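Read the single chain below, which is given as structure tokens and is the form predicted on its own.
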Amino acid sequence: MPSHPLRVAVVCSSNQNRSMEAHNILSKRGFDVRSFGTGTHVKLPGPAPDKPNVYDFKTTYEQMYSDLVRKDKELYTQNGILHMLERNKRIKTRPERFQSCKDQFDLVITCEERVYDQVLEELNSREQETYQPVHVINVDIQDNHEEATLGAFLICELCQCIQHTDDMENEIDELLQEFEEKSSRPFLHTVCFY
């Protein structure tokens, strides 16, 4: 078991739905957790699939909330976006980009394969200084409210199991295989170094 609480990063594309739901649940369970997006901008559903609301990562959740209330409060209440932003505001001020964070984590969990690839590209492009391992695991989670909730509980269960292993480096592959079988979801796993 690690001598310190497991440092976990949860990463999706816009740091809005999947990563924030997992951040919420993991922080309630006492994990040292942060959440991020890897996109160039934050995208939220708009009035039509081809008309998303696009924000800069510097935009606060409060500013997004106010903007959407101004645009169409009924639409964004019905589709759950305002509720999601209310939750996000309680957790932190604004979305964060993974590429802008230089903190070290024991575990980085991504919510889709494209994000996993972006996280690996970022970690592998950095100069290694401490040679501390970081396990990058992908769990595919569809970007909707229901899947985000189910995915967050799965991520939390996975983190709890990893936290309680005696030897994370040697036990993680077997643990992931058990989770794949139990959840019927494929997991990707790579070890990078800081």
Given for the second form:
Amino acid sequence: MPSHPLRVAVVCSSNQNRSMEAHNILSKRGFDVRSFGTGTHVKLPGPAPDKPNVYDFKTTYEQMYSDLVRKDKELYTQNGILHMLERNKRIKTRPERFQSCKDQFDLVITCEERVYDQVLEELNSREQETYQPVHVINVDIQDNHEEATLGAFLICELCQCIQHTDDMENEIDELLQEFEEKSSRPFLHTVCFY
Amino acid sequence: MASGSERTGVASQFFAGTEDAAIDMTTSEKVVDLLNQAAFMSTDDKLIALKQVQELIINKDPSLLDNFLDEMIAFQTDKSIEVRKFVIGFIEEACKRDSELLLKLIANLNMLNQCFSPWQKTLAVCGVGVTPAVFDSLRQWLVRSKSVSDMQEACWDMVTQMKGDVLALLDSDNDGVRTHAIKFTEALIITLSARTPSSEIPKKQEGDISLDKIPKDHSYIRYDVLAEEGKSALEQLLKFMVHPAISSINLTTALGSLATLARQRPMFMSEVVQAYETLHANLPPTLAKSQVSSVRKNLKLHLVAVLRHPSSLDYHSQISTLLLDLGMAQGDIARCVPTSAPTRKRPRHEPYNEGKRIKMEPTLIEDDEDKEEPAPVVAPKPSSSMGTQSAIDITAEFLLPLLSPENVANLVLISMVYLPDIMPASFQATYTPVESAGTEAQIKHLARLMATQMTAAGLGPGLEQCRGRDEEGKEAEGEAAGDEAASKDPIIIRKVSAVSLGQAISVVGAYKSQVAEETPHAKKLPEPIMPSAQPNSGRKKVFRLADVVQPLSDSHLEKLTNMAVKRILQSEKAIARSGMSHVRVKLLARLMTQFEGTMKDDMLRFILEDIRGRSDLAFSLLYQEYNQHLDQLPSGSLDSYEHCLFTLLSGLQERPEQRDGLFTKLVLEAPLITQSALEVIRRYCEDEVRSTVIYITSELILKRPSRQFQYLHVLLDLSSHEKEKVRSTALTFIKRMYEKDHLRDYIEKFALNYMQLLVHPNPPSLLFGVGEDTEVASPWTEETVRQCLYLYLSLLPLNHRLVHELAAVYTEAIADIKRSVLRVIEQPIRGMGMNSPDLLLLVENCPKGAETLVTRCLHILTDKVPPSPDLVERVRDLYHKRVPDVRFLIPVINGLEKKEVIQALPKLIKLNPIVVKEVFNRLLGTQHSEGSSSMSPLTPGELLIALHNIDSTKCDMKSIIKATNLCFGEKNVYTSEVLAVVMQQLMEQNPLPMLLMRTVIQSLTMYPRLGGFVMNVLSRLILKQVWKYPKVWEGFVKCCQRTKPQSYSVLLQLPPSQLAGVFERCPEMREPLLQHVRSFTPHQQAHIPSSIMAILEVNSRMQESQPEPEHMDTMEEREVKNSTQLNLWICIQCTKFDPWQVEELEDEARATPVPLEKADEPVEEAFTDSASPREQAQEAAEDSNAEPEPGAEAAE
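Got the form predicted on its own; could you also share the form predicted in complex with its partner chain?
Whole complex next, starting from this chain.
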């Protein structure tokens, strides 16, 4: 078992729903966790599918919250966005972009294949320095509240299993295979180096 | 503490003169303090403290480093691995800071690594990450210091040794260690190869060492040797990558490393692209589906990265083909190609060539000092990488014209045979439909793919040509080396020749094992035989055998024997042609039984490869083994024979394509069936597809009586198998066996034992497979219950006596089991038939607790056919003498006498509605399609009459009404004629049945054309003084009301007081009747008695003068009133049930699924009054408004 708690990063597209849900649960379980988005902007559902609310990564959750309250309080209360932002601002002040973070992790968990690709591209485009491995695992989660919750628990279970391995590097391959069978969903997995 | 202060002293002394003492004191003091504390801390705190020290002495104040080095290094003997890991990290940092330190530290590092060896894993995880860096600093330092001391040399050796150790870790058992080893290899290759202008150089590593920084004339480090090392490391990496069982993680790591290599050292581009190509065509079969997609994703990513590098220009076509295969769009690929590529074309050639030369022609490097200068292209390029490259090219060119549609079709057909049964995950993931099939480009691509595969398998013209060329090249190289050598110093000559020699071997060896691991094996195997087989010849001596021959060593002897036998085995075809195959078979069989060891297994495997063609060999071997066993009797063991039989049988069993014939033959002709063989047979039988083989066991039972019970047991076991097909086949054969007297007892006992299991509260573990570890408390399920009964039930029709056992078990079993039993007995009971004496006996005895079972049997028996008199007799006996449960009678009801049925009716109609329905179906003959209504003891009319005549003290009115409703529901049976007869008969009874009028009204509703008949009935009822029966009278009035104006003539026949009673009930009738009378001719009017007229006109008179009614209060009026009261009283007192009540009827309509509602509703509507005086009033009010409509009562 590694002596330090796993440094986990959970990454989704906008660092709002899926990654934050997982962030929430993982931090409650004592993981050293951070969450990120890979998109160029932070997007939240708007009044119509083609009219999302777009923010940049500098906007705080608080600002988004008050912006949405101003726009249509009822709509955003009803579709749970305000509730989500409320939760998010309790966790941290603003969304973070994965590409802008140079910190190192042991484990990066992505929430959809597109994000996985972006993370891999980012990690591979960095210059190698330390030969410190980082495992990138993709767990497909649909972007809605229910799936986010379910997905967060799955991620949490996965992290706990990995944390409890005697030798993560050696066992992770098999562990993921087992997990795949158990949860009957495929995980993309690869290893990158910082 | 003493040592601590001493240290402080040293530190302060050292720095006092040079730097500001105050600041320095605090830093060094702090360090001392931390170190002191750390010595006594727990591991975690210690690490924190040590990290602080590291920060202080390396970054904050590097001058302290030298001072505290020893103290820090002292922690390498710490118990905790974590701390030791830290020390390694510290050494790395320290060396980066000051490479001179390396001299001191390298020994420590090595020692650390060595003392880690028990935890090799940990060594690699930390050591591998660190070592490249150490290497770098070491080399930097070695490069800079021109003079070489012994110390430095020793240090260099140690590093080299460590490098070897780490490289060996590529074969570690630990996945993670391998991953790091790959990364180490990557770093090593990069360090040990020259940087070129087109190399991508990460900014941070700008200053890192690489081969080009090493002066060629360095006294100790040899440029060419290092280049060689780098090259061989790459080979090792490539070899590692094609390992078929490589893990997904290692593979992705290796892919990444290759991409890095290709970008940073473009001279390796060819190898990298080739490795990618090979990998894509041969994804390791061990990968799971998701891993395949991960690997493909990685491959794509790295290919794009490589594609972006300008040096990849030559390989663009290959890379884009790969990317297309990986599902990338053409447009996206084009976007990744660097635009400046064409302009870079010339410089690109240069490093490429140079790379070649570095690798392959180390001798030439000597006179090519200036790397920047474009090298002249060497005409023959005998390089190994080029060789492999062109081997594929040549083979592809060779294949291209051969790929005619016909040939391709043939290839496809042939390869169909070798396709696996299940689509491998890698194929499934990688398969993309061929879009451009048949085009030139696609054929070229196909040729290339095939060429890759062929080259990998060591086939094809390209490979042969290359091999030839390689050898030529090497000769030329040797000559060149010789020429060169003359002008160079002797040391280099020695080195070079050694290198070129090693190269010659390593190139061929590595090349072969990299691309075709199998071929060398196949080719090498026969080689060692040759010299040993050759006799020593050429001695001129008197020939004496003893001199010439020496006893062979055991192992040699064995080897020779093996080979001899193998040759006989392999010479199958040749001997068959000569017609002596029977001798070969005999020989082999005899030989085999004499030898122990693996030879037998080899032979069995050989037989199984083509069991059909080699069955004679199999049999003779088997008999020979048995013979051997008999020879050694009584002491001899059967092991060898058993092993032989077992292997053959299970070999057959494992071959799905094998038909059953051979298996059967083997089993039936084997001289002896051993226990393990029996197990195989059993397993074979359990295979659903081949369950017909079960007949083998029956054959065995019959033909090998000495062990027949063993075989029988297997068969019996199969009879409760969970697979239906296996079971049914087994049962068929058991039934056949059952006919044999000597087996019967055994089968019967087995079946009964099995059934007896049902008595247990939980299913015994016997029922579950041997391997399954089920908890004791698992409850019975339908499945397990059936399992216990299959055999028994199939025997039951053959031996009726067994039925009593079932009854005995049944009484003891729990409810769930009873239910299951009732469900499964249908088929066998029907098979037994109602004439079975044992079944009759069961009915007669009917053990206590088995009533439901008996009833179920009766139902099954009489379901399709009428009961036999015998059966009726038994049931009747049972009913009268022992169990007076009327339900027994239902199945045989049609066999009973009329009187009995009528007697039982009150009880029958009180049963559950569904049961009542069934009874009626039976009685009315509406149950069976054959319609054996003639069998019923009662005609439909009689039944309805009987219902009316049920004594209301025996049965409540509710049930009777429900029963009559059932009758009315059968419109086909109760036609208007039948109903007319019924009414006629009911009316003639005295007293009148209470439900008479209800039936009349209901009949009328069903058949309105009965109206005339009903009027007739009503008139006749008047003659019978219907008003004396309050219920009937009530109905009478209702009926009149419904049938007006037809009923007017009937009403006029009533005596005046009764007519008044009618009007009291429904006053609205009076006026129309009056009108009706007034419409009469005066002559007709004269016939109406004046008293009647008076009553008819009473109301109009009442309206004129109020006191009249009081005057009209005649005796008859009173009588009517009394009768109403009486009526109510009857309702309350004697029945507690009001036959006219709506809700009840509605309930019933809901309870019975028969579609009665339609016929009923109007009737019920008609009867909704008299529930209470209040309701009556309400009803009257409503009636006056409108004729009642269906659904109006719903509002009420």
